[in-house]
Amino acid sequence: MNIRENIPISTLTTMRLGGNARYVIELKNPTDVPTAFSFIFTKNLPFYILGSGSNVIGRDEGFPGIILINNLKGIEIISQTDKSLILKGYGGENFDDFIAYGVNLGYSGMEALSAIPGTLGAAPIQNVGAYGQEMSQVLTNVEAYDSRTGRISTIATPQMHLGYRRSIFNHGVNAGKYFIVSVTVKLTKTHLTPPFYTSLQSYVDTNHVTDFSPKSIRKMVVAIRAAKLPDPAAAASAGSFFKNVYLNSAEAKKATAKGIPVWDGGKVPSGWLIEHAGLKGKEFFGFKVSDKAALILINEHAKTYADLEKARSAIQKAVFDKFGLNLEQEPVEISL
């Protein structure tokens, strides 16, 4: 366990914003978890749990408490048959590496989530999803340290109350109270079948793909993401910046009549809204709407969260003025 003081949050997050954190503790072993929380309680300071920082925004005022970085590593097979694989990974494991592990063994369930940045421990928190797959479909349980009780317990999927980008870990009275030690999923020997989501189906059609095995789907998704999404190491970004918009049946009917695409479940792709509001490639207060994927906001030269606030508001206003729909930020913020 490594404890550092007065560390810029901008160095811990891929959007590269944020003032100093009072303390930063990197946890590398499960035994570090109770020790770190003992330090927290001794100091009587607030805490925030962080993975790779790819979906997190720092604020100008920094954080007056303790940031815990989940760097617990390891992947292990719990059980394997010719039909299914139960796979466990520790919270600091790279999410894409965990997906690749299952895919390389020939199992399906997470291949469409390939190349999403971040750690495995963060995936259940937001119920990560893409191209028709999401964590809720494969999760069996997580092991989590409960900061209120001081114990590590197993939480089964039904207890997580998973929804669109939400769970008990980021919503409600217990939000931010759990440190994800490990994640266990169940994968199967099945294949995704067409029709796929728009960009994936377009890739299939353009490249005349007929192999829909997990390895093939993963290869396609990685290629699609590489073409559209900036590498956080090269361009400061927090990935998808706005959540998709969900409409009820009456709202969906009105939106469709206006020519707005509404997918199954009343989902309106926020990237489409931003692009068709004429914002693709435009810059706002040092932030650029990606000219490859309008859902991505790139920090070109902004230094402050205040700039981000202004850029976010300008984009939200333009979309609302054009379509009457409200965009909500997807990345979470480090704050008290």
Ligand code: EPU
The other form holds:
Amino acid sequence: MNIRENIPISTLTTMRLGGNARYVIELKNPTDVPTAFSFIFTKNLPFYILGSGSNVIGRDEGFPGIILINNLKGIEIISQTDKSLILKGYGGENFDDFIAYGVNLGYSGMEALSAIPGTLGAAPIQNVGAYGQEMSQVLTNVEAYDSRTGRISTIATPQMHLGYRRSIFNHGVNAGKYFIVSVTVKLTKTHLTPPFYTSLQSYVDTNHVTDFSPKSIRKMVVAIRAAKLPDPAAAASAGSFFKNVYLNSAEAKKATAKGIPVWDGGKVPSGWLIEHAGLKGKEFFGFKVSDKAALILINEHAKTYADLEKARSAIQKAVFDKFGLNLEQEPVEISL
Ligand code: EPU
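Compare with the form predicted on its own: the form predicted in complex with the named molecule:
Below is the entire complex, every chain and molecule, led by the chain shown above.
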């Protein structure tokens, strides 16, 4: 366990913003978890748990407490049959390495989540989903340290109340209280079958793909993401910067009448709204709306959260003025 002082949050997060954190502790072993929390209690400071910082934004005032970085590594097979694989990984394991492990053994369930940046421990927190698959479909349980009781317990999926980008770990009284030690999923020896999620289906059609094995789906998703989403190592961003908009049936009717696409009875792709408000490729206060995928905001040369606020407001206003819909930020912020 390594404790550092006065570390810029901009160096810990892929959007590369944020002032100093008072302390940063990197945890590498499950035994580091209680040790780190004793340090927190001794110092009597607030704490914030971070994975690889790919969906988290720092503010200019920094964080006057302790940031814990979950770097617990390891993948274990719990059971394997011709039908299913139960796979456990530690919270700081790279999410995509964990997916590759299951895919290479020929099991399905997470292949469409390939190439999403971040750690495995963060995946249940916001119920990561892409191209028609979602953590909720494969997750069996997590082992988590409850900072209030000082104990590690097993939490089963139904207890997590998973929804669109939400769970008990990021909403309500339990938000931010659990440190995810490990994540267990159940994968199966099946194949995804068409029709696929729109952008995956168009890739399949264009490239005349007929192999829908987990390996093949993974390969396609990696190619789709590489073409559209910036590599965090090359361009500073936090992935999708806005959530898609969910409408009730009355709102959906109105939106459809205005020519706005509404999927599955209520989902409006925010990327479409931003693109059709004419913002694709436009720059705001040092941030650029990606010219490949309008939902992605790239930090070109901004240094402050204050500039991000201005850019966010400008985009929200343009979309509201044109379509009467409110965009909500997707990445979370480190704050007290
Ligand atoms: N669209 C446009 N213009 C754009 C981008 C999108 O018109 O510039 C429209 C298109 O109609 C497209 C639709 O939006 O068909 C959906 O776009 P896409 O399939 O690229 O997905 P998304 O809604 O932009 C969501 C997730 C992504 C995830 C993809 C794939 C959210 C906030 N984002 O994006 O997750 O990879 O679906 O399933 O739900 C992330 O959260 O950081 C993230 C990248």
